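Listed next as structure tokens is one chain, alone, in the form predicted alone.
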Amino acid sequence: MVDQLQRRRSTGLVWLFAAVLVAFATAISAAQPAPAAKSNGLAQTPPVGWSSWNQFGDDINEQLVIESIDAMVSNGMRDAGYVYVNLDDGWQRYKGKRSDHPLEFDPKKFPRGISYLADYAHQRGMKLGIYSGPGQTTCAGYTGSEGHEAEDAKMFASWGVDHLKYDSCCSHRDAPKDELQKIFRTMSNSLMAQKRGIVLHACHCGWGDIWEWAAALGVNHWRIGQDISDDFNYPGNREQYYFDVLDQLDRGVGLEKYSGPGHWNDYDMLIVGLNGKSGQLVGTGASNIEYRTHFSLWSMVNSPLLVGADVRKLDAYSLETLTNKEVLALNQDPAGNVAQKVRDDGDLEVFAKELEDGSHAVLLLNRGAATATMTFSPRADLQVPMDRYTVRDLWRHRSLGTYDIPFTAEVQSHEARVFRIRQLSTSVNGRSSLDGPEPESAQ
């Protein structure tokens, strides 16, 4: 009997010890961070460049691409950071199902082939992008990549391609998530199997909550909404297919946590410079102020900046907007923090984010129809105990002085004013003076 009791006691101790080990292992496991997103190591900052679709649709050819590259070199866009030159739909030779046709470039449109254009871009310090889709056909009816993902990825890499827009044409809207994930996982794995790094852009209209899972598949940027229209705030757009600038902006509120180095929320292409003359988008165009606001917002939320206009014919104002290096720096900041809406007073909104050097970018947006006076407080809006701080206006390229009180600015209708603020030492008594009167708003 004593032996039996001892054996039972020993057995109980063993089970107790095992239970403790399991609990300890579980606690250690729970303390570990979630698995990192699958990464190809690319797009550590959002891609910046040009895409052919919005202006030209499938009417593209070798001469257009070469002229666009040359224009971006000569007008300063390349040196400002616009290095991607992306061919959208229409480079393919055949229309029709992949089961009926191979995927080849159109020899009439591109007589020297895609690899020639890639070499041309690379020799000028730029990158070349291309387009395909996971269906038998693409959005414009050309041959797609379905069932040939590994073959096509190998071909793109052999051509020297640097970026792939993989467009589902917003199909599979109601498909299960695992089906959607399989579509993009297959191409992502095929690209990663190549020796050449190729940025992957998943275009799926933001359906299926793509932002929740795309990064884990190795996707570098993904569309969070439907196609953008050439409008700033067009009534009724959201009820139809196209989203205007403010629709896209609102769509991204709350999705900031999914975006970061190597994986970005994509608010769709820039409409700056289209001026209501897009060959593919609906809309009557926006004002210069609205286009500049659009560019400011996309820079603050770290959307890829892909110009959709004809870069060979940009007007001076559009070119000045697109090449503002102080605003571009917000988009390309290595920290990768996405601006969040920190205050919403109806038509007056404040967006802000911290930058790598500890300074903050602040955007004051006036969605209303009349000029408004807006105020920003680091303590109230950022929850940062910033007693003294400097303010720099990034569109006027001017330092506005030192503040120890909330900062106030006049903001025109549909304008966004963008500032960079830096904390200084503890405040002194009294109001700090400015370094001069603030100039009138840029037109």
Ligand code: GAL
The other form holds:
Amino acid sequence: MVDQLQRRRSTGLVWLFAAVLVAFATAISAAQPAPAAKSNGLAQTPPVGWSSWNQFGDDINEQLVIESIDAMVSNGMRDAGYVYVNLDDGWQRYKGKRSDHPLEFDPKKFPRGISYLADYAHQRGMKLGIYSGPGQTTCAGYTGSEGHEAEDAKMFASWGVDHLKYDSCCSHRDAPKDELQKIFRTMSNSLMAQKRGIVLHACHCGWGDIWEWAAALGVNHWRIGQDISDDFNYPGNREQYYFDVLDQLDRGVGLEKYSGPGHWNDYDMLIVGLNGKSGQLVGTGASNIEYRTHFSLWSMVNSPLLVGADVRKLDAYSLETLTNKEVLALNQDPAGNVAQKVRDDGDLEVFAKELEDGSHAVLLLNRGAATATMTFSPRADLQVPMDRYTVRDLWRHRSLGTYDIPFTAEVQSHEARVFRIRQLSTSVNGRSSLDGPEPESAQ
Ligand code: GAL
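Got the form predicted alone; any chance of the form predicted in complex with ligand GAL too?
Everything in the complex follows now, all chains and molecules, and the chain you saw is the first one.
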């Protein structure tokens, strides 16, 4: 009996001890802060530049890159903010598995190596980007980085690279999140271990709701969908590979909150200037108005702006579109607010965001087939009691005057009109037409 009591008591003591231990461990882990979000401090505004893929595919070489840099310097793109020059897939020497080949640059395509190009870019105030992927091979079949992430990150840094597009080729669509996160965490940690800051782009087709977790791993931008097509109305449903401009736009609605300084939703590279002649993308091309709309939308939602066309041969209209500093400023605004869709009347949609100086950018989009008259009301659409405000048209580069009533604008089929509106304090005579003469007094 005494024995039994003794045993029960000691068993009780063991349980008590175990319970105290568990409680203690739980208290300690609850006191531990959640793993801190990693940040390399880069890409405080979305990266802006050029990428070789949309026009050239893997047919790239040193001469092309040098000529593209020179063109961007002389045509004003560099000065407008296009500083990234990004080599996409195809710079590597070998095709086939990494287990069978080292990762080296192709000495035939790049006789003076990648560091020569990085120096060439840096001397002109620009940056060089490179491409790899987490698999044994990349999407175009070149050797990937699997199992060699630390070594590759070190090599990219030693070459003076500033940006890495890390491309899963839309693989691992249904993989568990921790597996996906491991892929990008491994490369992110490897890059952060370098002295050189390297922007990390996770090209992953939006699988695994990447926007929810990539920023915490130190990823600077992530694709929210598959490849863009060179048009506005790519036929077919959205399960197919290519997303047209409007598909990409729709994909981003609801994801705005994940995007901000240092970590951006990426709507894919620009198609402006491809004019249906892309070597890579499907689509028969878009009209001038549509390309401008696409550029306006990407600026409003703070997508990275990576031109996919041949910058050595841009037509005047495309160049003017890409270097509209007033629209680019919306993309590069330091506040980093992403435009929200504030009104959706079927084919007529309104997007808006607040800028750092307190003014607002407003975009009126007509997705329909016929010209429409659209109205914008700061009070109704922004929920801001803005009784008196100025309006500036950012494509016509005109201040349109002062308003104390909603303003209206004619918007052509597939056009986006973009305005910057600024609140004033007291009421003046209202103006209702955007297209009337501009009163001097309203400036
Ligand atoms: C795709 C990617 C393209 C391009 C290509 C290279 O997966 O979406 O932007 O990088 O791979 O092979």
